[in-house]
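One chain comes next, on its own, written out as structure tokens in the form predicted alone.
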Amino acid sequence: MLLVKDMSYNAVMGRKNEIMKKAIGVDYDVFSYGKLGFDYEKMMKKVGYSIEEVEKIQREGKVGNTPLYELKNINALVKKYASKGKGARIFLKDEAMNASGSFKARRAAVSVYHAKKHGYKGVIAATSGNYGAAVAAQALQRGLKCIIVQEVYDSRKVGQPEILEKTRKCEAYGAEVIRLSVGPELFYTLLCLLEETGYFNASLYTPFAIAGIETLGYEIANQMKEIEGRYPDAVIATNAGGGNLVGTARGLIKAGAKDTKIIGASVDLSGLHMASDIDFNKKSFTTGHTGFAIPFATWPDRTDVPRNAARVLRYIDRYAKVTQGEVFYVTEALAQLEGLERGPAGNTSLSAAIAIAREMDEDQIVVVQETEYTGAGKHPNPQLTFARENGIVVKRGKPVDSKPGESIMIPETFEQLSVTDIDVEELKFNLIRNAIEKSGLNSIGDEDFSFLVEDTNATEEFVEKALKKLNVVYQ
């Protein structure tokens, strides 16, 4: 008698760990201890590839060794609008030069190589961002099949120009693209496809993916050492799911740049719910925004893998948000002042860097660690036109007057570019609260306490106070 597998939502979700173990080849259970903890560094070592090996893998896929430019014309304006003695120099790592046009190619190169090495016939990734194109481009070169699962539309079947452009890019590299409306079926569909095909899950959040981005930080440290004879004072990373910032920070540390400050930057989309059908097309950025970044920072394990390797709070020193209008303004400035036309989402960190450089001393150096390719749907004009079609007011004015989902204020002057700091200590408290609430614990022991200290990069006193506030006994 032929047994028919139960493909109901609850049944597939119930097989999640079994499916993921086959689709990634990693048994996450072996890294777990206590009631909360898991050995993060041991998991990262599971990757099994050294920096040198990752560099070789990436060279084979036309990835890495991207140029690092000083933005001299933008720096002149930073200096002009800074106080006396202030105005750090900004350098830009041009990641658009990677095959497929973004830093995501670094993580895709390692994941696809690993899949090929271990005999998988194809790869699958669930993403609406540049990562889909990156996986498709790498799979194409390695001779593997590729399926990309995207959230593209709202319930009206209307999709943003930026996402539609990314669909086109995936298909250009030969991927099969599964287009979904926003909602809970994304993860269910991914699990069904993994189980049906037996393909590798090229997740954004595996240790392989993060190891791929480590070369980005490693290159920045070594290039700055070669150009200026020293490491940068700060590196700014656009932050969404966390992998960009975490991989870069780990690479800097591996190169020896242990004193370089790690600053995250996101576009402020506060008040918009990312899983909401109504809000889905009211955001004008599909990546690098707070709608992903804050939930993932405060509960990293909400991903498609049992334990997320992108754990932002372990590395971040400062976190700033900028507005959509500021990023559109800086996108134009980069093109018109530096001759570099790059996609708007990747310019989030540059927008923050301009404001932060004005705070820093003039002899300091800050590196913006990525750009992304641009294409028809990613230019500011189609995105702003789409925003107007969805009822968003677009006009010149003070960025601080912007309201996500209602208005986009394009700065009138360079001087109006600014940042708003996000309270990192509050994020750390929220991570502890989420860990406690999701586990249902009312007391913890030494092992779990130490894990929370590591996972928040906080002091023992901070974690003790947080637990006390949450009425959790530490014994």
The other form holds:
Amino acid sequence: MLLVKDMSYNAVMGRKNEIMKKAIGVDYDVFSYGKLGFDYEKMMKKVGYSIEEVEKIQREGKVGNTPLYELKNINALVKKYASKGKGARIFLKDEAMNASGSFKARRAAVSVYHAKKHGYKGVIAATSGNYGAAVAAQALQRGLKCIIVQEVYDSRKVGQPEILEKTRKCEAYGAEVIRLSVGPELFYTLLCLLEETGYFNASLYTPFAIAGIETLGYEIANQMKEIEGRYPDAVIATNAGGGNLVGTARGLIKAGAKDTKIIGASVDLSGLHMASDIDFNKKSFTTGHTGFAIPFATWPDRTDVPRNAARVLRYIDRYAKVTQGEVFYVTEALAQLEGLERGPAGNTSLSAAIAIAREMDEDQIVVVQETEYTGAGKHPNPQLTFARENGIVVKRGKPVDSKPGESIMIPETFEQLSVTDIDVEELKFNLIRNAIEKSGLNSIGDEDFSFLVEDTNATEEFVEKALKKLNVVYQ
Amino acid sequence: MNKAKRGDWVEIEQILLEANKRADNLPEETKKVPLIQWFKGYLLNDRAELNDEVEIETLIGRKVKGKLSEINPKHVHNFGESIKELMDVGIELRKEIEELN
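Structure of the form predicted in complex with its partner chain, given the form predicted alone:
So here's everything in the complex, that chain up top.
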């Protein structure tokens, strides 16, 4: 009798650990301790790569050493609308210059190198973002096959222009693109494919992928030192899955910029359900938004690997959200004032930077650490055209009056650009709550307690208080 | 065009999970529709019409079967309509810079 594998949803999900172990080649168990803890730094050291190794790998893949520009015209307007003595200078790291057009090339370069080194014949990544093109562009250079799995269409086979463009870009680099309708079962498809092909899972959340971004923070620190003779006061990263912020923060620290504040920025999409067939096309941003960012920050291990190396709360000092209309406005400003036409999603952090720079002192420096390529579909015009086609009101108005899924307000003035702070302490509490709920523990010991302190970068008092609130005994 | 021949670049469609076999914890509107996936590749059948069950070879050489959903599929995304609200932003901001100088 032929043994046929059970390919039902539950059966495949049940084989998850076994499939992932083969597809990543990392035994995560060796880093575990206590009931919920694991040694994060040991994992990064043992499985990741050093900055020097990563730099070499990225040079081979046409990645890294991107320019850092001061945005002089935007800075003049920041100063105009800042009170006396305020108005920091903004610098922009032009990551669109990497092969494939975004910072994602950094993590793809390392993942693909690692896959090749360990004898995998191909790589697979589940992503509707810039990462797909990045993996494809790196895989072809190292002679590996590449499959990208994307969530593209709603049940009417209507897809957002931004994602349609990403399909095209992946195909341009020779990848097989599998497009899916809306649903978290994308992960099921990924598992089926990994099992069938034996390819490497180029997950966004492995230690290799995060090590790839460390060069971004490292370069920023060194470039600022060269241009201005000092490290930046703050670096702002667009935050979704967390790797961008975490890798950059680690790179800054490795370069010695230990006092630089790490600020996260996301587009506010609150109220829209990420797995909804209807909400899917009511959002005008497909990445860098709160719909990914908040769940990932408060429960990093929800990903396709057992231990997510992107753990935002370990590094973030401040977290700001901006509206969709503000990001489109700022994208236009970057093109029209600075001569840099770049994709909207990458400008999320620039939008936040303009508001935050106004509050900072005039002798301070804030770095926006990415841009992304632009083109048909990935541009404010098609994204706003699509929004209108889906019943969203697009007009000039105050950002505070916009509502995700209903309206997009293009600010009336530069002065209206603002940020709304997300309470980082609350996110930290929620991470602890998730850790406790997922593990089902009602008491924890010293090892797990220290893990929670590390994982939230909070004080012992904070964690003690949180546990008490959750009725968990610490002994 | 609804007829394809061997070697044509085509798209196929597969129902991956019927509505009643989907994951738990999905919003209602998602739960009532099937999960569908689409592949593109070169047609391996000698001849086929739309909706026929066919086999293709993908860009990396994998063979996949499914229902023929498009022949010579094109990329339909574009630069959208001109968005006057945004064009105005450019004019306004450049004027402000001019005034500052």
